[in-house]
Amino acid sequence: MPQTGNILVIGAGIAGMKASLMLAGASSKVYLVEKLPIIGGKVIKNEESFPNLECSTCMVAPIQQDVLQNPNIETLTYSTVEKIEGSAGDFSVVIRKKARYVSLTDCIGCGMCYEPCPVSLKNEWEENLINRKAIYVPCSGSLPNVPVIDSEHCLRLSCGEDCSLCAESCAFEAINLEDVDEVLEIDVDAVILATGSSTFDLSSIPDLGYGTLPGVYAPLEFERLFASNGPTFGSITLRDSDKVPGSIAVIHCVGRREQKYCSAVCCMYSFKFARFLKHKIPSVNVFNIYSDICVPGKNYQSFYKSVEGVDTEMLYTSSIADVSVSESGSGLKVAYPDAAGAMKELSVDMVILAAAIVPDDDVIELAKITGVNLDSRGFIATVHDGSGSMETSRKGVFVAGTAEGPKDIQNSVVQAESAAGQVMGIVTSEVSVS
């Protein structure tokens, strides 16, 4: 089939890479960029997904796979879009590809550089929990399963220091200190932005306890924490300890009420906690407490009440903004009002606070660059919000995933295929009148 079109993908998480792979079966050429140097966004992040609880990795690692090998898709990692001009069919565009000092072609993924490396520190794609090397890959199973050298913390790179020490290990060659960016432009027809969300900021409620409290976690350390490929390779224990939890509070709704919009996934993602812990440690204690749940559609329902009573006991609280969590002993303490306003307590060796979705870091930077309008939650906003269009205030830039707004895995790939399918009308359109 001929080639209809160059279109920008901006973000390689689960929108991203559907919305590239349905593009590319229509004979366009897709320019993926994805900041971090892995494909696979926040997905991976978790051992399964609910409501059916499939295996994450199982389910996405096909689609990267698909991603990297189509020769439609040229996948950019480690890479930043700085600047888009032009209009819908015309736009041109400037990436800046960042030194990535591993060859993506000679580099075998064995890791024998990784032990020389004289560097430790926090890996963040781990929610913190484990060190890294300067030169690492975020976590087992990353694609590609190539390392990258950090620039800002190596030796060489960041203090000018005679250190070669992971050059010298790789028998492959294919690591080159003296690498550097590299500026690509590029003319595309549409523009695709999938660059996904980050979660409410715990450490802004300190009642909760959240880098005070050891045994306070966010959604994604325990969610890595669970992960087969994760920090504990999927035993779980407390915080720099071996102790097995015996009992866990998850906490509803944190940053609902600051934020002033549901989440729509933090009940179901809770409610899966507890069924990770009742079949990791069956004699786990775990509580639920809430004051409001929101589980859509029947297969939710369902989920929720195969859950309730069985792997979870659920405490209704008439004030989640009152709920703390204090130091008890070698333990936790949870402190929330009842139904009738009365104060209890809760002993509990771990709490995971159910964090609210919020817009991504950069996503201010991107509306700037992009040139698209943000809605009053601080999203990307669609022009006609609420009709499935997923064109953006700039035409020919459509946005899809929870870069729009909070949601699950499905609709995600259900905004993905809705935006693809649109940016398709652009394009064939374009080449029907050429």
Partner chain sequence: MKEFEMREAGQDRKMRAKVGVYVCECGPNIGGKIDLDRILSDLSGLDDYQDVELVVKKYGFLCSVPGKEFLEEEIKSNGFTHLVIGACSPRDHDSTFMSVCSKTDLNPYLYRIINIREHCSWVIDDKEKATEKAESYLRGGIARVLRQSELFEKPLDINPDVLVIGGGIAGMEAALSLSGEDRRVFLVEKTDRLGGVSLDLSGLLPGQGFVISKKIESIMEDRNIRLFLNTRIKAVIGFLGNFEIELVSEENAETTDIMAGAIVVATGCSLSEPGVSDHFSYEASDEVYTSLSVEKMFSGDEGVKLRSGEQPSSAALIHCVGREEKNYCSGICCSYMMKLAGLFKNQSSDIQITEFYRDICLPQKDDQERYKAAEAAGVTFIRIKDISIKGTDVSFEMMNGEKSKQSFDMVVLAPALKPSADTEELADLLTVPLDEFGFFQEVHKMTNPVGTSTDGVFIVGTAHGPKGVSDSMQFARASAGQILTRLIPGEQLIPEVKVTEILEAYCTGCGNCLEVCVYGAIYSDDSRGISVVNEAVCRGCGNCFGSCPSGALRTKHFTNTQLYQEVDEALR
Contents of the next structure:
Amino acid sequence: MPQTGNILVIGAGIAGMKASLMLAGASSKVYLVEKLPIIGGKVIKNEESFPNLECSTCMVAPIQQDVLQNPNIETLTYSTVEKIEGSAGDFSVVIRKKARYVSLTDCIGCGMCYEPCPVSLKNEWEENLINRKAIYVPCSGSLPNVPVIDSEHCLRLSCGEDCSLCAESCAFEAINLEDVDEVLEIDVDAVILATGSSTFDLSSIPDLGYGTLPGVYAPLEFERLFASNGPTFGSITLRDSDKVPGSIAVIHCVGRREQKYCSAVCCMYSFKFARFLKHKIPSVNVFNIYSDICVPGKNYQSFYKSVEGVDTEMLYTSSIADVSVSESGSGLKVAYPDAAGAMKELSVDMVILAAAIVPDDDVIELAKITGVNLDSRGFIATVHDGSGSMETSRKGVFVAGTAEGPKDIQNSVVQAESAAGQVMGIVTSEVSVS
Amino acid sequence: MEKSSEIEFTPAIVGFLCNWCTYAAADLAGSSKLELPPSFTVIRVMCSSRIDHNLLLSTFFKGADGILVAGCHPGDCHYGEGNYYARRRFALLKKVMETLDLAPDRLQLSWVSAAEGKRYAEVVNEFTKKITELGPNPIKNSTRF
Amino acid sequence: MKEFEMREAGQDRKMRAKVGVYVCECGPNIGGKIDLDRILSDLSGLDDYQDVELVVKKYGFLCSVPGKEFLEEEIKSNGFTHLVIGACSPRDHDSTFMSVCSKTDLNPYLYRIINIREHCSWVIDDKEKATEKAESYLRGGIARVLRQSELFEKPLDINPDVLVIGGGIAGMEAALSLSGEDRRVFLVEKTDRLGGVSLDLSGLLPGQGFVISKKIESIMEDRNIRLFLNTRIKAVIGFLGNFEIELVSEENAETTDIMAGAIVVATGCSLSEPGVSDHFSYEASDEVYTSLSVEKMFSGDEGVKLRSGEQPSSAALIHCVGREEKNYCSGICCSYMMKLAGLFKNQSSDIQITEFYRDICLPQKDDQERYKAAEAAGVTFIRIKDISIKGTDVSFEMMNGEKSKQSFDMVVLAPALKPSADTEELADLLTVPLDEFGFFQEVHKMTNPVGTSTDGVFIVGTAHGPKGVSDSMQFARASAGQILTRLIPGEQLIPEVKVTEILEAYCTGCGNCLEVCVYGAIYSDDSRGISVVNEAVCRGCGNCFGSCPSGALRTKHFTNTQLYQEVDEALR
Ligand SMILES: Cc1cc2nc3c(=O)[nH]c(=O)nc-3n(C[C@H](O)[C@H](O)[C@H](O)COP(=O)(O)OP(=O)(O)OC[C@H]3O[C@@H](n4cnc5c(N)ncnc54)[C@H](O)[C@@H]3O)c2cc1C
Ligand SMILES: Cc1cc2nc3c(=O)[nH]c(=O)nc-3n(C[C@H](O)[C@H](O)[C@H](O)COP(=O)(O)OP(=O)(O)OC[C@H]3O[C@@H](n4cnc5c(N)ncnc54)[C@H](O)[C@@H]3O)c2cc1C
Ligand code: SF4
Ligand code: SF4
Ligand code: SF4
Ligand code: SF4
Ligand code: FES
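For comparison with the form predicted on its own, would you give the structure of this protein in the form predicted in complex with its partner chain?
The next block holds the full complex; its first chain is the one shown before.
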């Protein structure tokens, strides 16, 4: 088989986008496969990112634009990889492009089609804090700014009703209700897995009240609540009400014991939340309940120190595992053991649980398809040959970002750059062979 | 000193927006179909630091009733620290404006990030309101300089 | 009436400008909100310019495939000298229309996109007002485009070789990953040995089971790597793709000149001296050791012994020494202290080990195993609020306020990592800034952590900040990734086109502009007494523009003359 110089990157978060841009810059043809209808990954859910609270959209949107406009990158959104056969330098890949029902070339993103759609359901991308239609973009500022029809909920596509209101409202005839999945077969020399991660299932610890007490929030829910392009345009109000919380507890390390590792970013995002809260609601009282502070590296502790005692009161607990949240009047009661082990109580309006970073829900499936090994925690394993290599157990297949383990944006980018360098080895060495 | 005029007055306002943050916010305001005043004209520059005193003063002499310069939040400048320089130059220019009998409030430096479409609309609308209250630019087409 | 004339390059003959103005309807998005026919007739009748012919048309959907073909054909058949597109945001389609221009004879910098959608039709409800506004923007665009100049890419030849400074684990890994892809590497190490700090460590993190001596051997045998031991950097000039470096030998002061396309800085870190702080106080004693000296003992043959020659029967391991003063957490000490505890226990299973810590920070996913192993081996962990050490007596206050005092045979301190000694000097040579802690500063904390403001100079390993061996190697590989994808043998680099230039006639050589450029793109040409912009380095931000007291600068494509055209129309 002749070498193609083609690369497959799976996952268009910060790691996948960075790697794609580097390789495209080196004249490789990159296929960037993203399962969601938009690219950007988790970082675009954050209004601002630590350590310097830089606006994430400002940081990531130019990268997203570069990806979409780069002639060497074919971005396949709303797509998944179904099969990878062959070996390094000669993989053949099967990709399923799910029917989007909206043409990426004809749609200009005017948004006229959402309004007429009679279906309304929760928007998962906005962490279910707001509703969307069956035809929708996940958030304002989505890239590509082209809606998708959720075929499971569209009246026509799911129950065969005679609705075509969206298509009628589109002046560009961009909507094709007859659209079907497309299957693509491509040959590539190397693969980078940048499929990211998920967050710990908070409802698995019933004592913390997540899912039962509306005042208890998952971290990404809070990110969206704070975001100025989010469901509330950035005003922090309690679920399903206009009430502004007067006091908030952020509980660190949720899931660390269960997962048996420290996620390295939760302390930092917990401090970020405290800063956000104090900034938006100056009269608010924030309490960070912690047992260890992990702020590794040169950039983090100074942020912690600037928040500690200023934006939040730090409450030490001798055991996170014994912290519980319950209802109390119209608010919440947090019970925790203090340094001496005595139970203390705290009344607050809102609780944010700093959930651990865990492997993505689809990773087992992905590992099967791509034929790579997972480590004991379920993240994609590298060869561990003591060289910092990003190669997985399958030669020619590399991993980068939080797909490999919990980490911040910085280290996700570093791994993406490493992986891109290693892929260059495969592309160029093959070229010189042929 | 200048006085605000009695008659209905529509100010002419120029907004120099940095390409990376505020211009993106203006786009977001646009795609969110937020209402903006027709009297506000956007001029795109790569960074707020590109705006120099000459450009600003000439824009006032040419008749702008207000100028908004908007860029990335401090620390977020695409080019590292451009907006800090912009801020420093601004402080200086405001002093110059006083000596010209030009209310320093006619010049505003704002930080608006790419995600802040809604805030962009608020900043522009509020600034327009403020300039409307201040009335016409007293040094428009001034020959003194 | 404004006059406009264009001169053909090198000729004195006046050429008529022919400007194409194409307004996109964007379906109802522009077409439905703006009276395009009125704009068409108004602009066609425009007699603002002498010698300028305007062709004004509208089109349904310019960015579509047929739209682009239409546009290309129009440019070619009309022979436009300039092009204005009234459509959407440049963030959406500037590059689309620039590539259309590139397919014709029209220089892409003589085209301009005017955003009448996001700035007019979508935000102004009143059709009359929206139309007026759009027309004003378009007039501004026509005026501006006539003042724009052709700009051309200036591809640069590059040198694909790489200089790596520092032969610790990070430098070695960078060198090996580059040489593995057939790049020539100059590896410069100031001491007489490779390996850096890692060579003194007694075992690394779980899963890092490699032998450092093997790596050193690979370097020695690698024909792509030219090793300079006992050598330092004396001088550096240049930019990405073209650096010239002077090396100097520590032994005989002989110098060597080399050329490279990129520089990887891997000069590592050192241990800070434990001092007195708010939270800890120490008094030196014979049996107080730094972690590194204990690492060295463990990696030797005799294991850890007290100065008396006996094996200790108890040891206090003190975490976070100097963390408060430095205001950063080194992120590795908790982990290696647990490793040391394990090594003590291996040496003698009944040794009493107590770790005094403030926070347990184990950011690597494998670190937690060391913690569990240490706990299982019977190591005592005490979380302290305060501590004070006199000799080998440790007085401490626990979280619950209880105070206590214990004596040990030996005290081991984990001092913070700090920048290595030469950092400042090297930063000066490379014109790379240092951060508030004295480490090399990355150009962007999140999106470009190995890059520096001097493009082509990369920082890896602990020269960037405290980190463990795995992260150090990953940073090294990341720099290799950037170099391998950006400096490709036989290919050229295309620098930014919209750069700033300095007009020699106006420049007084005051050097103000030089001060403000974060990229170090401006240098002073002493022989001519002026400052000069290196166009290969400038990114076109325009920051220098405002700093020049004599108006000598011009930021291409964003000159004041060009911006005034937009201002004038806005204020008409
Ligand atoms: C609440 C919270 C706050 C945070 N705040 C910060 C912060 O302020 N600063 C900071 O540095 N870090 C922060 N982080 C960490 C940061 O989010 C991650 O480091 C970063 O998102 C990792 O990027 P990634 O590209 O590895 O993964 P992701 O951003 O998760 O992107 C992975 C992409 O792959 C796609 N994908 C997944 N599976 C598949 C598949 N099978 N096929 C195709 N596509 C797939 C996903 O849809 C996604 O788009 C935070 C994390 C959390 C949870
Ligand atoms: C006590 C201790 C225990 C540790 N334990 C572990 C552990 O268990 N696991 C782990 O992962 N990490 C551990 N670390 C961290 C680990 O040592 C570092 O991550 C690693 O050494 C960093 O490598 P480096 O190449 O960046 O720097 P270094 O090892 O410091 O190497 C830098 C090299 O550059 C050379 N150099 C400096 N200046 C110049 C100059 N001007 N010109 C030329 N050459 C120069 C130096 O001589 C040196 O050879 C430990 C650190 C310490 C202090
Ligand atoms: S599908 Fe049509 S109506 Fe919907 S956003 Fe796209 S162009 Fe607009
Ligand atoms: S066809 Fe489906 S998506 Fe379109 S409007 Fe009807 S229900 Fe909504
Ligand atoms: S600031 Fe102006 S005059 Fe001074 S050196 Fe720079 S270009 Fe020359
Ligand atoms: S435009 Fe920016 S990068 Fe270029 S020389 Fe001026 S300050 Fe430096
Ligand atoms: S790039 Fe936005 S202010 Fe500098």
